[in-house]
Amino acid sequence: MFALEGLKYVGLNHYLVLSGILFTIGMLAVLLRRNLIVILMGVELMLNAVNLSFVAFSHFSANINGQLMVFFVMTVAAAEAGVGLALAVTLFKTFREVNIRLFEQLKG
């Protein structure tokens, strides 16, 4: 149907650049935002960027170890999301707001 003459091969560099962009967006969300939910989404985005790198390296080196590592990272991400959301619910019940500066008041 369509001529795919201009289609280039997607190499490892493309995946690593995409992973770097996703990691940077996640890092900026963690560093610049004050909302706990946005910070948790940023951490999840960073973990998914690392997963993309693991899978890309695993695919291009013909080794399964990177793909196995992704399962462990996904497990850590699920535990982090559960604990983070529990903290967010507790903060919301206590202060009627989910803002990261409220963690400073939990010391006393």
Contents of the next structure:
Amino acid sequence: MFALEGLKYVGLNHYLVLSGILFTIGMLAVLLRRNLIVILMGVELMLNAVNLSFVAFSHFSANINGQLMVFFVMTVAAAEAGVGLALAVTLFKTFREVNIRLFEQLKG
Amino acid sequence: MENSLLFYVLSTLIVLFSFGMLVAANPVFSALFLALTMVGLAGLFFHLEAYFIAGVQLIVYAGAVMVLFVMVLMLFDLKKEIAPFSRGTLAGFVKLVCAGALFGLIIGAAKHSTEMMMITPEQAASQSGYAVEMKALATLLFTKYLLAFEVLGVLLLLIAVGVVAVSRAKGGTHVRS
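So that was the form predicted on its own. Now I'd like the form predicted in complex with the partner chain, please.
Below, the chain from earlier opens the complete complex, with every other chain and molecule after it.
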């Protein structure tokens, strides 16, 4: 299904592969980076990759429930970004830096 | 054919931008690359005939969320990071292998699931005239998913209050009242 002749027609598989690539890059950003803000960006990228696969499934099965689900995911992602950035601000106020190694020194 | 060309151009740009987000040492550049990725994804949503979702993606993600990120970065006044990536060659190698394994798992699952769904190119082409109207989306949102919609409203209120409470506390996590 992933043969070269499939390259001419863009189907569901193409979108799912792109979604997988984006999800993996987001996960690498979470695993490899040390800045808390960039880690949050990686989480946003992972959520977006899942959104892409939702929309692709919705388009190729002619079912609009997937688009509603993307709507909900976006709202929760915005809320998550707000909470994560507030935590980053408090971390910066304490340590003057946003680095994940500082989480080791948190107590209470 | 021009449809597939659009897809390939957009997906190449998206992958390049997201990779730029991963490797940029300056967090502001990371934010810029992430915003460009979001714009590219909005283009793909447009291509998939999800016009409402594409608009919301542009407004909420490329607009609001990225502006929030950049504002917090400006607040911090961070210089270029000395060590943007975590230490340890072995640990880094293990992380890369884990990411590769996850990628393989996703691709395998996608292949399996689309084989189960039996969507052939002919069937997909017959559905290419399909476009979601705003009305259908809104009807579904306010009937079948009404409870989830209300819960989402409560969640947003809770988050707004919680974010203000968290970022107002003096001294961050070491609160002394």
